[in-house]
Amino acid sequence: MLITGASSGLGLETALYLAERGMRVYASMPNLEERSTLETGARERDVSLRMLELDITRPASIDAAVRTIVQETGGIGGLVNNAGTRLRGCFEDLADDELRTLFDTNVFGTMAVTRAVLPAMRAAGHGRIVMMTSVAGRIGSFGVGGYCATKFAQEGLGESLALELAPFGIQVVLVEPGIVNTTAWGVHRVVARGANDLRGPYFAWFHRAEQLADAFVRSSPIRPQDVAEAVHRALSARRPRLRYLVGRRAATVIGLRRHVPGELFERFYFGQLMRRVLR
């Protein structure tokens, strides 16, 4: 199993969780100097895994990592597309270079790694590809339009790949976590430069939305292990579902959107959100 972005957060927990359950795990990250937390976790949980350098924005890095796995194991049984970045800020505050970095990582990087493993999976006649998307790939929100756009793109890619790859025995699964308290909300939080401009037209609203988001993070009952469990089910189930939502809040919101008439849902859900942001 190849896991991208395994140096921290959900990727780190997923790598350890899968290794604990007997899977042969290749935990990758852009820079192996970032491996100390994963090494500590592996020692504490008495598991063995292989750490690889893999930068999903660099084709040569992707090819080298995939080639190493194939040479050492003969193939790739599963890929967990977890690596990605975030960008918070209202759309007018997002600079072109920030958006390009976001899409190069979350969309084009995910595509590149997926493309690289497919020849080995097709040759074997089986494989699993897990897309770590988000509830943000199913519903937009204030101040995260760029990030949501990349997650919506991953959802569309995953659905299409599920159809295209089925004849080869390759299954694609989307894992959609709700809000999880990880380093993405702390040291790895990425806020657009323009969002911190006191003169910006969205400044006060955006920072109010950030306060609300932080409150949701603090109260979220979802643990990284819950997401890792969903990934394990996606990789090990005899007949996996296309989607695994993680978290009751996420499931409730998506369920409401599915069953409540569109105008009523938008008035209730988005209306409530905007009243809290603008007050």
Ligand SMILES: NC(=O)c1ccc[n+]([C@@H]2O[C@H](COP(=O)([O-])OP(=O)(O)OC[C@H]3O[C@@H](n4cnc5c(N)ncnc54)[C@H](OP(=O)(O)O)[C@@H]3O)[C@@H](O)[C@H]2O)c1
The other form holds:
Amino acid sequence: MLITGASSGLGLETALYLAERGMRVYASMPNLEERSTLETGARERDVSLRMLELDITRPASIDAAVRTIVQETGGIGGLVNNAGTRLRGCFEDLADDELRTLFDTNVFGTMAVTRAVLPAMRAAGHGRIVMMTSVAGRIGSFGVGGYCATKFAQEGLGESLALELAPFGIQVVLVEPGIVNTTAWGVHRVVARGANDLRGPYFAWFHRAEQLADAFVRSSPIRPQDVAEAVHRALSARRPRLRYLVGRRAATVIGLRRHVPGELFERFYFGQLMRRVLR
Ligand SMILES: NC(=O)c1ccc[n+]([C@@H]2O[C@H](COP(=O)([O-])OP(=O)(O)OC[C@H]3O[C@@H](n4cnc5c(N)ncnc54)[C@H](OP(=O)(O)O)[C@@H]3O)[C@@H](O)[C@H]2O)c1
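The structure above corresponds to the form predicted on its own; please provide the structure of the form predicted in complex with the ligand.
Shown next: the complete complex, the earlier chain at its head.
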């Protein structure tokens, strides 16, 4: 199993969780100097895994990582497309270079790694690809349009790939966690430069939305292990589902969206959100 973005957060926990359950794990990260937390986790939990350097925005890095795995093991059984970055801010505050960096990682990077493992999987006649998308790939929100756009893109790609790859014996699964308190909400938080401009037209609303998001992060009951467990199910189930939602709140919101007539849901859910943001 190749996991991208395993130096922290959900990727780190997933790497350890899968290795604990006997899977042969290649835990990758863009810079191996960042491996100490994973190393400590592996030692404490008494698991062995192989660490690899892999920056999903660099073709040479992707080729080298995939080549290493194929040489060492003869193939690639599974790929967990977990690596990702953030960008917070209302659309008019997002600069073009910031959006491109976001898309280069979450969309084009994910596509590039997926493309790189497919020949080996097709040759073997089996394989699993997990896309770590998000509830933000199913429903938009205030002040995260750029990030949501990348997660919607992953959803569309994953759904289409699932169809195209099924005849080759390769399954594609979308894992969709709700909010989980990881470094993404702390040191890895990326706020657009424009969103911090006090004179900006969205400044007060955006920062109110950030406070609301932080309150959700603090109260979220989802643990990284819950996400890792969903990935494990996606990789090991005999017949995996297309989607695994993680978290009760996430399941409730997506369930409501599915069952409550569109306008009513939008008036209620988005109305509530906007009342809290604009107050
Ligand atoms: N936390 C949540 O609330 C949540 C909810 C739903 C979905 N997700 C999704 O879950 C995934 C992991 O999120 P997280 O919360 O664990 O975030 P995180 O703690 O910030 O971890 C992100 C990981 O991605 C890696 N990464 C960033 N750019 C990369 C690149 N160019 N090449 C390879 N790796 C790269 C980072 O590596 P370095 O730090 O070493 O650069 C890090 O290991 C993301 O796709 C995110 O969208 C998160």
